[in-house]
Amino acid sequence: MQKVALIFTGGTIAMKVNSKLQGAVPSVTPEEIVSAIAEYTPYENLETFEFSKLPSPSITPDKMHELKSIIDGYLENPAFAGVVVVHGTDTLEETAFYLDIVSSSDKPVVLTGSMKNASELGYDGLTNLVSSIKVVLEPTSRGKGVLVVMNYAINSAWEVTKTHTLNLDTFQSVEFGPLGIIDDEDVIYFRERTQRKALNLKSAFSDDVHLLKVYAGMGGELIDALVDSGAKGIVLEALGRGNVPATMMDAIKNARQAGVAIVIVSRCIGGRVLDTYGYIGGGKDLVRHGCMLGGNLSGPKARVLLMVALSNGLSRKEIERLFA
């Protein structure tokens, strides 16, 4: 039986509560949790790599790019059948989503964590880890891109999001649903991902690259604030069908003339943005003055994606492309 290689990164599958600091931190080692799964499963095939011990909120995207190297190693080798990436879950989708538009390789790279610590009842960080183990293992899991696996669910990192601060099924595809399911020893895959087009990007980005959520009223201080401090690149997540205060239009146009790319997504949870709209601040207004359009895309991703773009020195049209 081919490897599968564990990289813990951190994140609250690692954490337990500490009595003095009165809340979670990282308490528990790759070799503890492995030993922890060991009493459930007959793995012996696993290799753990210690990558760090941090809490998704200060996974930043360097570590992403170190991580990608990484994980490539594992993949090169043909002992190992996949990779399993043990992430907290604040920031999971965009290391995942981030690993997505750069991947090289057909074989699966899977990202799990854990909604509970060690120190709660209900744990779920064991049955994420095995869970996450069975799909690399799995021969119909290649050439599906990197995947996200939490709570028996199956999903792309190019659709799923977090979508509940609590709730052990955090992780959906709310659009389209997952990709399968793991029941007992079955992996199944119920359809296809979305988007199956390799984007042959290399795993470079730039980090001038700025995400905004736009609400009622905003106006355009925000964006002056950041072409003045040298950004390259803005994702608006703007609302409903990708619109904007009309008092935001003049410093859209001024980042514009500027230089800097601004890509329009939708703050909304599901649905695509489309210039539907010609009143000045709606999307086909954003358009005309060299707005681009970012599909369905949550900001977060969007950002990523407009980060590794830009990285990449793709011309307009070649971004446009990629989010269209």
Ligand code: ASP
Second form
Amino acid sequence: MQKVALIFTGGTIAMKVNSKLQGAVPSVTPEEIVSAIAEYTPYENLETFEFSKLPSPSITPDKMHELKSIIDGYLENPAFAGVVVVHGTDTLEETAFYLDIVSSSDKPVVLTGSMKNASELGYDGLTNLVSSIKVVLEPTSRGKGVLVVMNYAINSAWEVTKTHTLNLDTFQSVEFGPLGIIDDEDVIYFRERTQRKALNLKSAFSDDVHLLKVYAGMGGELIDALVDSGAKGIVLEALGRGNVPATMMDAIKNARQAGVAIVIVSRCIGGRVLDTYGYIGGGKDLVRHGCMLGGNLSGPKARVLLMVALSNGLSRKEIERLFA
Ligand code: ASP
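Alternative state: the form predicted together with ligand ASP, after the form predicted on its own:
Every component of the complex follows; first up is the chain already shown.
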């Protein structure tokens, strides 16, 4: 049987409550987790690697980049069927998305974690890890891009988002539903992912790309500050179909004149942005002033794509095509 690499980065799945701090902190080793699994399912083909013990708010683009080269080492080895990355859930979707857009292998890469720590009743870490191993070993998981497996559901890194601060089924593909499920010993796929092409971008990224959420009455101060600080790109999580208050337009025009790439996505949880509105600050006005539309990507994912696109040296046309 082919091997499965388990790469541990940290997260709640590797935490217990510390009685002094009265809070969950990193304290469970990969070996403890794997031997807990062995009590239920005696896998003999697992290889563990402790990449870090980080809560995922501390995962940076640098770490994602480093992680990618560790994953590639396993994927290039014919003895391995694929890789499970164990990750905190807070930024899991950003790491998953990053790995997807820079991935060049057909072998499955699955990200998982847990919502409950190992001190809590109903700890979901072991179930999620076993489900992820099953997905990696399932031959039809090949070529599906990077996957997120939690609570018996398989989701695409492109589509999934963390929707709830507490629920075990927090990871949802809100617009499309899951790609499939893990039902007992079976891994069942219902559909293909909506993003069909592998992008195969180089894994380098530019860090000077920022994300701002747009709100009623917003002005241009934050954009001005980012331009002054040397930002290369800004993603605006805009209103509705992709509109901003008219009071932001001067700052947006200045940013464009300074060569800053601006991508517009929506703060709505579903649907794509479009240049429907012609008023000042409407989507047409934004496009007229050189902003690009980011489709139905969330703000954090659009930021990751812009970071990688800029450092791949893509032209404006190519970046537009990526987001289309
Ligand atoms: N705050 C935790 C983290 O992302 C949440 C989790 O892992 O579920 O590391």
